[in-house]
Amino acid sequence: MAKSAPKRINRIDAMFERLRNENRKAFVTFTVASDPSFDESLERLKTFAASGIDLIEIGHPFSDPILDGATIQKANRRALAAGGNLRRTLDLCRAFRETDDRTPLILMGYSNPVITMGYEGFAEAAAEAGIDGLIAADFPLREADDLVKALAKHGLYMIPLAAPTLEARDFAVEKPGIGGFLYCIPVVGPTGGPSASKEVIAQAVERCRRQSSLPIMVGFGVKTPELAADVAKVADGVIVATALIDRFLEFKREQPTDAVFHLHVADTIKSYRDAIDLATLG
């Protein structure tokens, strides 16, 4: 009898363990499919990739982003009016895997498209297409078994949220399935709201820390480099969306070729990978 081949680790573990050797911290951005086209995000995700991002969210386009601040909300309504949904993210996923099978992809978005799927459907097809990972925003855990049982068939992790307004019970939850990271929110309201003070962050980090043995990826709020070094001296590792995707669209606005955004992207990201990397390597 043939013998099956080794299960494959899933790439978020390979990252945080690869950093953790190196002696560094995660740095994640987050950005919406199909904004403002297929095309153009995909160069993005390699631009993110080759600049020093260490994993990557993917928002699959939604009509109602509750969840999600003015900045994203209008880059998930210029997303679906180019045709994006889905299963063209996952396109887009099985796209930038052609040419990158190191850095992690996370699926961030909400259950209604999930659901409409059918959570084996989109289990597998996720797999398939290179995903590591799911948040959905509007998705408590304590609701969540088939969905985490789906994606634990699959090798994907459900990535729990910790809000103040949560208690342990919602998010410090030991199961298959569910994993990767705990998302430390430590402020109240959307994305791209007000930043937390280095007091609050640090209280938050360790408020989840007694709660849950995984890395600790702290998002909302993080708006510069000088505060990303801070979170990465307390956290395993830095969210930042909202601030990069508005830095993006304003000099976007000044019209430059393609080849000149992407070069500022790249240099608007080397800012916060070298803050966070002297924050914690000295």
Second form
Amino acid sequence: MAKSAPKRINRIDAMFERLRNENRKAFVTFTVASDPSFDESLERLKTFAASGIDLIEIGHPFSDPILDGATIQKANRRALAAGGNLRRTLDLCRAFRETDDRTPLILMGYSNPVITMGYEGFAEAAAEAGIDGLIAADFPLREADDLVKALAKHGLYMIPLAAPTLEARDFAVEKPGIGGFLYCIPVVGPTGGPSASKEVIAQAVERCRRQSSLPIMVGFGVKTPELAADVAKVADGVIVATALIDRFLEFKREQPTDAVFHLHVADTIKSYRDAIDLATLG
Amino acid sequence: MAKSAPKRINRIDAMFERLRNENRKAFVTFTVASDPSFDESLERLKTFAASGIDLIEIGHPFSDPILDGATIQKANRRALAAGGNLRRTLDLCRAFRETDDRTPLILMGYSNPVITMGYEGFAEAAAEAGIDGLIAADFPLREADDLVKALAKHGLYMIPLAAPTLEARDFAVEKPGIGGFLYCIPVVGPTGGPSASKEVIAQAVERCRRQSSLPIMVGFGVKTPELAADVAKVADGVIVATALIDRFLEFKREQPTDAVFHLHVADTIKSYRDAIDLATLG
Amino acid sequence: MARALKVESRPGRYGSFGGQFVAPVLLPVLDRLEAGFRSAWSDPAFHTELTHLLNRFVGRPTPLFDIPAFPSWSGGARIVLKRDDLTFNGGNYANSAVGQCLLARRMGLSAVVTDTGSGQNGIATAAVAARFGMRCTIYMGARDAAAQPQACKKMRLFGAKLEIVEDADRALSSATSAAIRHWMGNSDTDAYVAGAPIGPHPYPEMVAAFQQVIGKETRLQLVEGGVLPSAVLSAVGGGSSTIGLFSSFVSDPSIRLIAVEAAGSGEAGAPNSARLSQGRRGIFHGAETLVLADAEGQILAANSIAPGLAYPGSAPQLADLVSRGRVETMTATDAEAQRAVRRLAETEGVLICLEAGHALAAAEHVARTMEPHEAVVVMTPSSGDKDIDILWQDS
Amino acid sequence: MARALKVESRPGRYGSFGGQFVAPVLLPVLDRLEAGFRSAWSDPAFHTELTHLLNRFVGRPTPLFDIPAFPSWSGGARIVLKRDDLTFNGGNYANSAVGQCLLARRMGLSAVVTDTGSGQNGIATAAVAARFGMRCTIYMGARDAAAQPQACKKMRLFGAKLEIVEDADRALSSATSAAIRHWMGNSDTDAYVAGAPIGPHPYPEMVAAFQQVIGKETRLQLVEGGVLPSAVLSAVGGGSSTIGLFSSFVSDPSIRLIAVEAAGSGEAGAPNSARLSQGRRGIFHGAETLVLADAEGQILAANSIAPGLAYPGSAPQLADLVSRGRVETMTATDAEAQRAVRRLAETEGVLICLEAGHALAAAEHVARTMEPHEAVVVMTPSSGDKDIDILWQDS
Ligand SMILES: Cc1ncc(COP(=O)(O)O)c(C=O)c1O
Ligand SMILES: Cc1ncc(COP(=O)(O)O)c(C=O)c1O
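So the form predicted on its own is up there; where is the form predicted in complex with the partner chain?
Expanding to the full complex; the earlier chain stays at the top.
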């Protein structure tokens, strides 16, 4: 197994640099590691990268995904049943890095597995596995001093989350180890909830821009290529999670062959990709 | 319907006078009026008198025969279902008197129907129906001044109940309207309960004799001709209720013709009668 | 002080009501009990122990509670609840069970026997007997037992011997009959524990004495709050909470005392439980009192959605107080009681029993006609938990 | 005074435990809540109203109770029960539900949301919300709801909207998750009511503050009786009654504080609920604390015959007090707890819940080693009525 040497430039920064040059916006999705199995998860990561995803958020499975909606709760349960956990998620990223050293990988999930591994041990292992950043569902910056220090030491970013009601001190913090992009959540509520209107999204992005110099990506509630396109017009990237997971599950129900399934996945990704590119390149 | 004229001498006193002359003891039973129907009740009274019963206690049906055992509770319920009540019980006695003016009839039961009729009204109607006395299950002498006065006025007796634990003031009361005999209950407990030994019965009778000059009859728990005979040796009479009711119910279950049933009843009564006479005349 | 409610014409009588209409064999037992009670009641040590138990075992005093959001009108007197549902095992039966068991122990008896319908009196008696290390036998009709499996288990957990009665109506009346018969056969060791101030003397006086704590507490709590009530209402079942509450107000003629009876469906001729207002003078369960009976003196089945009110007899003190005009009567129907209980739950977060719902429904009518500075007290003898299935029917 | 148990290293921390490990969107909500709580807690009018409600609505103070016949030995310290089972709706949840709803109303919120497992927290919250005329949404797992039909009806009678959660384990954990998500989406109108001093700051501090009334009452009642206890024991579920009771004794080093945890079957390796004595440091339900988790940080299912103790997290204050050695831990098995509850019922006529049975079983061991003039306090947070089917199985 080839080990990727630590990078000087974080892949997330590199990605935004490249996209800026191409005048394009980032398209991001989320998948839970080991849902439904380690091998299929790995295949999906490759399909994502191959069909136009710029950055992948990888959920590390947790027993109590309390802040998520039903879709992602169930994905967590399938992944746990397949033997998934934080350590296996790192294995997955390491395996992905054997063929892809460019697509940024961001770990996303709950804090207990992270604190259990220890902040320093976690940061070191994550960097070694080729991970570029961390989104912690239940780990606000005001609690994260020690974790952020460990991340900084190993060249990883903690990605700040910004909600409309959040005060600047809780997301616009400049500190080594905090960066990558600002994850802008335009609606209050769990994952898989209702969509915000494009006006509301634009306002939320506008507010983020006033407070932070980081690139802004918008997630939560983006459910169609059309909305993704609208989001891309105002933000630097768009994140689609629940809508894609639900869509892929639907495909699966028809019991396609692996090849057919991955074609479907690629097509779906591309429909979003094209909508985004059309709206922003045009 | 022929009305019996009020008697000068109470039939109970007359009975004991006669029995004393014959050197015999009284044999008494109990039946609930209208159990299982008015007509059959009347037939039974006649069969009783014809086969050796000296005195009949007639239960007037009550909805809540709280002091009785299961056998007599059920008899009350059958009687109520057949339309029985205090007024119908008086009708029954009146009908019996058309053919028998000698056998003393004693009403037995609970006080509520009596107070509802009114003491004076009740005493007048009872006397008119040919009744000679009253045993009230829940009407101790200490509560009965008004009732006893009314009974006295119409030539009826309230029969005092005596239990081993009872103080003399509660049964050995001399007053017009109290008399007939002393009902000696040798065991404490509801009807249909366990039998007392003949020694215990003898002691109870002995105690009653010391306190009262009335004839002594023993009831509660006499269940066999043998025990009846033993009782008759020490008392002036013996009362058998539950045992006979149970026995008659058993006959009934074999669905005999009326004639066969009444033969059975007569035979059973006679077996007690003979045992008593044999023990006391011998 | 036990005699607050006694206007005796002769011993054991309240006016012309009361007495000892029992099998004569019980007379010496009742005489001993009366002597035992008089001796205990005049013994300060007995009161000290009783009070200690009421506080540290039963969980008294129980609170008074305001329900400002309940009335459907504005203005009118405020309504105050006396919450005896907040005692151990949830109800006022405990008051007299403690008193009677304490007395039985003092008289050298080693066991108690009682009857129970809903299980409340049985649970209270079983708990107290356990505490005193006394044997406890409880009779319960088979039909009632089948309807209240939890209550049965609870009595057994307290170590009581539960006897299921298959006789007759398989309900309270056969249980009472069985318990009395057990007592008749075992009166040298067993005390009969009465759940209500009914039955032969001295039971009415004794149970009333042990329940007086309700009225005393209420009066004290009201006086501390600077009010005396204009009316005091209680729904009448056996009458234990009614007598207990009224006892401290009966000698104050400016305070209306209102006994609320169950009108059942309220339809003319349908069975109800209104024996104080519509009953006849009769002799029932050991006393001369007002009863539901037909013209022949047969006892009528009482009916109410509130099982605790469906009793055809009445406490002789209450019969007397009603006859003398000191206690008024009102009725409430099944539907009115249910509505009152539901509205109280929704507006105040308090779930009272359907029995108390009758008093609350009546209290609303009474309070409406009064001034805002006035107060009306409503007795809540036990919690509505037992009535949840009646009150909320999933469609 | 809310700070009795706080040894803060930084805001919202108890030693190294506590914090606010939540979705960032909740931070402003928590900040507002903290400010609202501080303002209310320093306002005498708030305390006056709170005390009035605790007395006249919840039914406080609850009694202390001696159980002289319970111990299986003679000599040793006496055991005293603090009987919070004698509040309205039977339990100590009411203390903090009243406080939190009062606070929510003061902060201008119009609704409350909470989760419930056994139904106790839901019933308490629904009752208080009804009293305050606030909308109330309660999430309950479908499995729990099926097991507790009476509790469901009771919440609905109090006008609460009961949402049955079919997700995941269909039990408390999915209910909590659903309630938190409801709150995240409605935090401008709805307050989340916590049943225990767990979750992100300021919940632990706030719930502890509202539960302190238990400890204050107990201390006062003991002092009135001329004793100070040698040990105070409480079984730990969410920790609300434990913190509430310990709060008044924590600064008195001569008094042993013992948190009793459920050992489940007691077999080595079998699931239990002993996270204070055997758990790992972790982040769970919004706080850094001691949790039952595997080596990968996955939360383990807790197990106990007492549903209220089977929680894999712990109150951060307790985690700190245990880490600092101020609070000792003991465990009791399912069988030991059952035996203690049964024996108490038989010998004293008091039916406590299986949760409290754990503390009682431990207390017997502790009291046995002490002198007769000493006293040991055992918390009884709710009645054993809910456990009757476990405790008495008809054969
Ligand atoms: C755990 C989790 N939930 C949700 C989302 C996105 O929200 P939604 O699924 O509503 O689009 C993400 C995306 O990053 C995620 O990581
Ligand atoms: C109502 C009643 N029960 C019982 C008895 C007699 O008792 P036992 O049936 O136990 O012989 C009688 C006899 O007079 C009676 O009238």
